[in-house]
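A lone chain, given as structure tokens: the form predicted on its own.
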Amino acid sequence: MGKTIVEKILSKNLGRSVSAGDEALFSPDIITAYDYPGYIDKYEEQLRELGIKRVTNREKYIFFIDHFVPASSAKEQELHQGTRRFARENGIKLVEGKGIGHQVIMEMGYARPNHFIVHFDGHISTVGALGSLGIGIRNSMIEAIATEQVSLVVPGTVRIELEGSLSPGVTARDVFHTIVRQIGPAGARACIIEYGGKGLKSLDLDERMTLCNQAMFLGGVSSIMETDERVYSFFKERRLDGYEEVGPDPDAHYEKIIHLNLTEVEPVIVVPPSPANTVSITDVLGTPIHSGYIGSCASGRVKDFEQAASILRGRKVIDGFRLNAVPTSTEIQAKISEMGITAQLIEAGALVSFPSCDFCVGRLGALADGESALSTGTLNIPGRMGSTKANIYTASAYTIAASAIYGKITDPREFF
């Protein structure tokens, strides 16, 4: 029997063939984390506590600073005192200042097709969208870091093929979402989702990153992508090579397979408070929103913002309406400023700020009691953007611009 695409890359980390169901000793190609307290300065605590002084093969490592950027205590710039000393002391890569590590890490080629990568962060999984697998081992992580080699058993996978195109005004956002409401969030519980098909083609590394990113959302342990001239493009640009192409066999074994016409997706909405809640657009029509946040590892890139400056450009947002641009990466920062969208965003209304996880976590731009907010962050639920009052809607940058016009949530397909 043929191997899925997860089967593969295990196989080829473990130097034997596996198959889903079967438990070994794997040795991640990259290990990483981001600064966050309770994290890396634990792993430093522990380290020392199993008397190794020094990671041994430190070319394995990368560690980013990304949430409390800028600090804005002396406590917040303590805690990165500390991750720069361990980074210095063990040789490891350490960036800070270049945006959310999810993102930078494949700007700067370290998610490479047939990769295995951990993090203590499910949302490692974005880099499936190049051909990578990226764990999130919260619970293994010191034995990762501390032996460079985790326990794992190898997840089955469930098979999503997309057929079609989206239609003007929906998203890979919606088209993520589409999924949740069409097999519920547990639908691919402990499994890893592997996207191909027609429809694959027809997305942007943009998009395929979004969808990538939310696998946690669908019970899933990671999110794969089939490889295309997309992603070797991606590579080629940025001058490195070592790329390989990643798919599945043709008689791979699949916990299911599901079919989405992309087509036929329409706008979706994510009500609190639980990112399980998807429902249609047209259900909460009209609900009041007094914030609104295009950002975060799962969709504050290039297209996103495209989508809401098509919408905002030559109109305002409403006045009282908080709508804060922040973009995933520096690079994603300079590009949209040679656009002009960044422009386009400021003259709008809207508040564009420095690449950080800080919005996302509610340290930046946080609600009050009472306040609604619509988000393309990863999570809705209370107090994750401020207060536990508060209400998070999550939708697609689309969606956000074209609710922000009116203060309300408006179906975007009427720009179109």
The other form holds:
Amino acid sequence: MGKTIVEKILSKNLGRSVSAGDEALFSPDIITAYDYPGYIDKYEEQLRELGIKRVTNREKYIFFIDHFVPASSAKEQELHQGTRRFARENGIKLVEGKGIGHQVIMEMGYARPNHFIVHFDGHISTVGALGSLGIGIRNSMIEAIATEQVSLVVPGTVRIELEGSLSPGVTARDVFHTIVRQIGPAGARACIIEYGGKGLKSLDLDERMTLCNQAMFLGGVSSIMETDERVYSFFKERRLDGYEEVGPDPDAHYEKIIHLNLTEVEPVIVVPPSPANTVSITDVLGTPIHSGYIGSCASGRVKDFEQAASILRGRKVIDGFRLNAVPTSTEIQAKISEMGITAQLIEAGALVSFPSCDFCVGRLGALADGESALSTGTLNIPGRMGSTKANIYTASAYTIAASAIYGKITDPREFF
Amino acid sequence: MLPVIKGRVAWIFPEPNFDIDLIVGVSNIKIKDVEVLKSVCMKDYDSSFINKVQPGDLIIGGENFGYGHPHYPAFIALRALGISAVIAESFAPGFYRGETSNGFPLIECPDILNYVARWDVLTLDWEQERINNENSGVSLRCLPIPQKTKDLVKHGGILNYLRANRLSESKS
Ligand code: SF4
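Having seen the form predicted on its own, can you show the form predicted together with the partner chain?
Starting with the chain above, the whole complex follows.
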């Protein structure tokens, strides 16, 4: 029987054929992590407890400092110092000040088609846009670091077959949350979400990264996509090697096949308190909003700012509304400034920030009791961006820009 | 040896896609002090939970339990209060991998919500992979418990598991 993309990647990794349900020890091509209290500092302590002095194959590692950036206290700086020292002692590549790791790992060429990457954090699924399999293995990171292998049951696959192309004012965020709405937050539970079909080709890489990033909100283990010319260009433009084609066998077995026509997708809003609650934008139009956040590993790419700027150009954010535009990496930051988008956003009244995770967790741009925010962040659970008595609605960059003009949830299609 | 799982149902979360951060409250997930975590644990659900719970007690969950960004403090608190396992219809994969790596038993039992009430006493038969409700006499089949999960639970977490199974040369 034919294989799904994940079965192909993991078979290649193992050097023998495996299918969904098989358990084996796989060898990650890349082991990546970020520092946060209880993460890299803990791996170091665990290595010590296991009597291991140094990691082997240090070229497999890449660490990021993307949370607490820049540090706002001596204590935070000490955490970063610990990471810098650990990386230095082990000869591990450490990247700081370049943006959110899930993005920068791709820009630097560490996420290649057919590769298997592990991270603590499940949003590493973002690399699926390049045909790379990224899995968040949580506290078995020490398994990867100490043994360079991780035990894994090959997950089954839910295939999402995309057709058509997006209508004006509709984005990849709307697509993802529409899928959640359609198949439920457990619709791909314990599976890999494999995207393909003609509709996928109509989406650019920024949009594909947004789709892949949020696998966990469908209960998925990760996401992966077929590669094409656009992925090839991503590598070529950056003079990176390693492009390979990624796709399933025609007779692969799927747990489910979902068909989605992109043309029919409409703007949606994820309402508090959980990424599980998607509603049509028409159900919440007019809801007062105090703050907007365009950023995070899910969004915050060139496409998102292009969308926001296309609405805000020549218009103004309403007085009292705080709009935070946070590019996901310095590469994106430079690009949008080159394109004139930064100036347009500033002109409209947005605050354009440096790349950092800190807006996503409310360490910057925090919300007070009773406030409501529209966000392209990953999570809308109460307390994620400050007060537990604030409401977080998740939406697209278009919707946030449109809503920033009126200070209430506004349908971006009004501007098309 | 696998631990004996026998305890009272201290709480039932019937809602699907339950975000475990709510157990301690999202504003408390950065707390490291176990005593403080215990004091805030389950406050939004049952303000006297910490006085009622006793070692060995169980938590019951619905479908896709652990959805979202499951941070560790909730189960650091629950384990410190004596909770010995979670039995749920199903678990979100990230939560499952994380907590089983910590050596904590997570058992999937698709029918569980239909056959338990709060404070029922349940036992887990690791061999037969069944949950027995001592109050009602009902016996429920669990989904097969992966060998890796059993190993992690038996060794009390990933470090001892690695020492025993995967790093044998460094033991000597
Ligand atoms: S942007 Fe948010 S979800 Fe993504 S890695 Fe940073 S903190 Fe986590």
